[in-house]
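The chain below stands alone and is given as structure tokens, in the form predicted alone.
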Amino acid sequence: MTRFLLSALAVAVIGTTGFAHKVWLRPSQTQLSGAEPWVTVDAAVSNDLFYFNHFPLGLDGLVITAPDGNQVEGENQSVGKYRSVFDVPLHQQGTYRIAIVNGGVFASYEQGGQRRRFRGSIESLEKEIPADATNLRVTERLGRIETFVTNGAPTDEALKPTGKGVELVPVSHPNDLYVGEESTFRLLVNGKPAKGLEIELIRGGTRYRDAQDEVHLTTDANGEFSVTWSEPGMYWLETSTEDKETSVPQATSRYLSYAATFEVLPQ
């Protein structure tokens, strides 16, 4: 299966409550100091949070946003049988934004009296849908899977939202969160609040339960969440919605998708 099928597929897991796989960016920590540290990412899409049991996340969309605003590149990239890797050197004092955005459509239709589907890139679709399809139904996608670190004190350059699609901003900061505290988010759609997004977060570890024991949440008329750690570690966020703002002629409708991974300390 190609990276960009696989990022297709990443995108297409997203927002399906109870949906058995997840995809995610699991930084191998979120909160360091020094001159120049570094972190190493998984991207991987899993049965398990954070368990490399399925298949690897492809990184054609990872976007990567440093302290000062501009973007840098990951290093050492990899893409193995069930994960991505990839490592950032923390060159600049404060937060980067570590993303995947993935963009395409998804089609049905049919041929012969035979229903068929496609999936893949906006430039694919004119070449791949056949002349004598019939009763063709486009839907646009774009996903954000994200993650948060911080070198030294946090900061929020990388933070600003590019008023595409869902995306996060703080209220609290994504790298000072500890157990006992509430903290408070904010989502966007296409850089608007947006009222009554359902959220599921779910606290690393899965594996080794019983119970997903996922934490259901909807934002306020602010686009505003709170939520209060009970246990440190590693918590998966999701949430998805749609509208009619497609930049595809052909499509009637777009999916808009996001994730993002946080760490949790204690006090």
Second form
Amino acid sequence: MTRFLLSALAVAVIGTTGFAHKVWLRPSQTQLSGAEPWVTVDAAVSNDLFYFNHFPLGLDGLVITAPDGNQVEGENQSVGKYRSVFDVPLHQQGTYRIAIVNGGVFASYEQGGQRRRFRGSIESLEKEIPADATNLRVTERLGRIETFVTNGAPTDEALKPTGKGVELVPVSHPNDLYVGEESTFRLLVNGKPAKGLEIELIRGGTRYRDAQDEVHLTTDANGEFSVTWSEPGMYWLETSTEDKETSVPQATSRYLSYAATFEVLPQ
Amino acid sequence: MKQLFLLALMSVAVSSVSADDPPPRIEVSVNIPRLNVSEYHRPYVAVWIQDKNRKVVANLAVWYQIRGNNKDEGTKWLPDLRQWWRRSGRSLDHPVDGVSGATRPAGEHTLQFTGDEKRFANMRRGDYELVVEAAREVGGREMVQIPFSWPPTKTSTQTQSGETELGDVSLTIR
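So that was the form predicted alone. Now I'd like the form predicted together with its partner chain, please.
Entire complex below, previous chain first.
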């Protein structure tokens, strides 16, 4: 079962190479208040945004960073048929960064004249590839799927980049997005601003319209892109790139992906 | 004590603008309509003054559910006052002295202030806007805005009316 989930994830993560699946976290709300508000988060892989109609997203790589920069656990974790769920009590004032960080490998090889493929964890690579495999090609992958929620006023401490893979850093705060306003974000690859990243941005509720109405954007020399929000809603952003900075000896390249969910509020 | 002294200083600074004249008086009346709905909840209401950049310069009132089993329970819904929450509410400690109050029933509610109060200390000469925002559980949200100039040169009353969650809102400055 676990392997099945993992392979489903891998399919989803390489979405831009031909599959239409979208991986996402969707918080119940993004701006909260009160003595100790809770947010509940859905995690899934689907064709449509944000509907549970394909696969749950595994929660093994769940990393929640609190406003003080420390990590906290997701509560009430559950993996269902079509979605995973967890809750986050917001004990602190400020912004929480909620992420699922996945690492692993894709591999292809030949055995007895047959072309075979493998997807799994880095640890399982050596065990699973047969000794008589030839023409082995290994690609490391590192994916980050995230969203942001704020209790009270937005803060930046939890949004400090880790320097690994694709990450988004705020120019505009991700929990301060409003219709009619322009927001700017910077994308980093391995901690450095990344020029020329191609971004796809889609507003949720795709089931209720005829087209995806996706917006394509590209980062500039500072790794920045801007968007002016025309309608309120939950938005999904996705980008990916490749590099050679592998940590797996057999891998020749590394595939990096990033997806995030933002809430845009009406004025 | 030191704060009190500062306060007194600030009041002097504001009132000295108009020399020997008494400080202006500000009166806001907010009408909460009686709605014929099956499940009626009193609205959350915020009243503030903002400048041309929509920056809040003075908070006049925020009415929300203060009583209850849990003291802070009602603050959970404060972000429903979307504009006020973003411009001001989210960076305040609740309850706010002299601003926070319990929700009000349908009818007319009057707020009175004098221009030398601490809350108006940041109001320089210029154009401002009174904003009243109301949001109701299982109901709607509405904002009413009234522009005015400060300090007042003569007594004036302006009235704007909401369509759903707010009735007449009046601002009198004298």
